[in-house]
Partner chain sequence: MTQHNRAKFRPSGKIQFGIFFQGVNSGTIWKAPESGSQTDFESFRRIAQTAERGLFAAFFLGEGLRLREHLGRPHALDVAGRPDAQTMLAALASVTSNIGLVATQNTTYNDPADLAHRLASLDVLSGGRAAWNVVTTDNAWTGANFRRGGYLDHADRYLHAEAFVETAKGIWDSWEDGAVSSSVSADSWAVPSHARSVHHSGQHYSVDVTPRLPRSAQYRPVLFQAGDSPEGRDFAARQADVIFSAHPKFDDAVEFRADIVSRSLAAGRAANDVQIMPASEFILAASDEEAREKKEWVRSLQIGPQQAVAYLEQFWGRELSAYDPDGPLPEIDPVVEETCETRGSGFHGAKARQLAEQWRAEAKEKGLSIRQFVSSRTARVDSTFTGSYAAVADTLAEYARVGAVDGFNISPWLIPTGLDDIVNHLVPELQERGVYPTEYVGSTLRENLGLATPVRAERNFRLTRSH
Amino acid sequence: MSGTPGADRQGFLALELDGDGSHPAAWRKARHAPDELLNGSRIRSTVLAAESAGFHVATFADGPVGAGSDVVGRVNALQRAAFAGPVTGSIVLVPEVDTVYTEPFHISTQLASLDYVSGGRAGWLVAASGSAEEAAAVGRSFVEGNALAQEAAASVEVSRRLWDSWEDDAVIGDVATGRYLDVDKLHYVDFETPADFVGAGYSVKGPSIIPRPLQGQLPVVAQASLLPSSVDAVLVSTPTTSLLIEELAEVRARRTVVGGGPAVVAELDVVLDSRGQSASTRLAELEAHTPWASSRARFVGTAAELVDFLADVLAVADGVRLHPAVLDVELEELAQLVLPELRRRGALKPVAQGGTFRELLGLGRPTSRYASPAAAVVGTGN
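Let me see this chain alone, in the form predicted in complex with the partner chain.
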């Protein structure tokens, strides 16, 4: 991304919006009844609160719930993001979407559609489920280990090709010739899984059934370990806050060997002092109900301390994704005390009304890979 590590860098902030917060017992401290969690108005109010607080990005977790969590229900993430599209104007909407037990053609179309309904504010948080439950739900063999990364890479590649399969100006509406489409600008993607593919191999013909997404290519976000290439932002997670800055610097160095490289996004759990209660007391109360088994670094402290810490993190990362312990509580503190101060210090990128996710990441709008005569013949294999 742009610039070198230093105090003049500006980053972005993402907020994970699933359920009542990231702590499994968060529902006990929510400002609504449990049976008012899974509906449209809750999604509307949380995403609007995140947008008005000045967050650049909202992410929506998906997949089975239950393991380690009290809350056992979840609305499909991509649909939550789509629902939020028309009622928001600046916040980027990034649902988690599984790549292993889902059809790549459907995913590609759904994500392209999300880009249309959000005006180009969509992204894709790539997940590769390691869950036997999801395998059983679709009647497929359980995929694990290295095969997960292979499934994810294949699914992302199919989507990327399908997004490019309509060149930008494929819809011509030429009344004189009666042609709605210029079929020379539509392309078969002819994807086939590679020969060493561990899971059941498959092929996808194309072209897509929807014109190229508004952004051309939706930014793809993934854990650093899952997708070694073909990502636009990598999520970096460490067990403690003290390791986070060091690890971010290392990832950044590794990833920018040949200029550019994906954006580097730090993952952080957050518990803050609120309404006269210290963060540690609040956390202890939650932990007394259900333990929080998170693999992310955890910040527990005051808003002022968090501002200092985030300023340090944003000096080496392009962005931070915050996982609030209790959404209703942490979001209020973040909105009132943390984001305004970070903005005052110049640590945050401006929020752009109607801006795209690619613009936030400093990425240009790419040309379709099929657009040039040289690229157009690249159609088969991998």
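Given the form predicted in complex with the partner chain above, produce the structure of the same protein in the form predicted on its own.
Only a single chain is listed, so you will not see partners or other molecules.
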């Protein structure tokens, strides 16, 4: 999936596109009318700006708006990604989808549909809600602790099986005989949660209701603390930038010991100097309204300093996901000053028009687990 750590390695950059930015007071500095936050024009403009800047991946956070928030609502992450699919051509679209209070069958079919509308540029950012408010909203019992990881792992396994439940050539579309499907190439997944499952157990019969995704299997991304394995990319967070490279190196070393493993992606909050105002001053103004509680490392400084830091991070990580304090402000600086310099230094992978997320991660297209051995073509990755 990636080579030996070093300065000659090339990585990818992802950008979180939720709302007005990752800082809770970001809306106060946004450069658009308030009502645009909940309509398609805002989604289109931000994702196209990220794609034009040369970002490889766009992620879309999800979840309920917190109590006391100044923002009144948000559009579902899968809906935002689906809207962005047809209007983009190279950027990968990775929505955050909860695994605790969302039905696994629906997750798998919606993500497969996203893969189709994006031309194979879809992924899945796995989340597991430990919120009592979310549980109450859907009439479910509250899930916490070890149960969150179990819920996430089960949902991923169900989705993977459902994506494989149609073999690649299951659709025959024979007009002469009126046959659309070869029913012998559709398969029951027969999933049941294990006996030690902490939450409410369930079973899924299958098969899926739509054909196999274009990528065969969508890449699955998750926080290392939630799903350290059985994923295609792990997100690594540390409380400070000084610890980030060290932690990334440790994660990669553990991956090497077991003979490979998921891509390693660093998480980083970003506040930059902009239009003559220092990053620290900008952050102080935002913090005066609402404190920014984040478990991620935070970079506060100039674009040139960020370039140097990202170059060091990309020497040990496969990619970095940036969380801009104020999307409109940080994206402008990133597009003009950061990505062009990183590309000049050779630190970034080329942007592939029409490429897939699996290709970006260095993964082959896997054969359905249910295909007959004679039809199987060996792939790599999950």
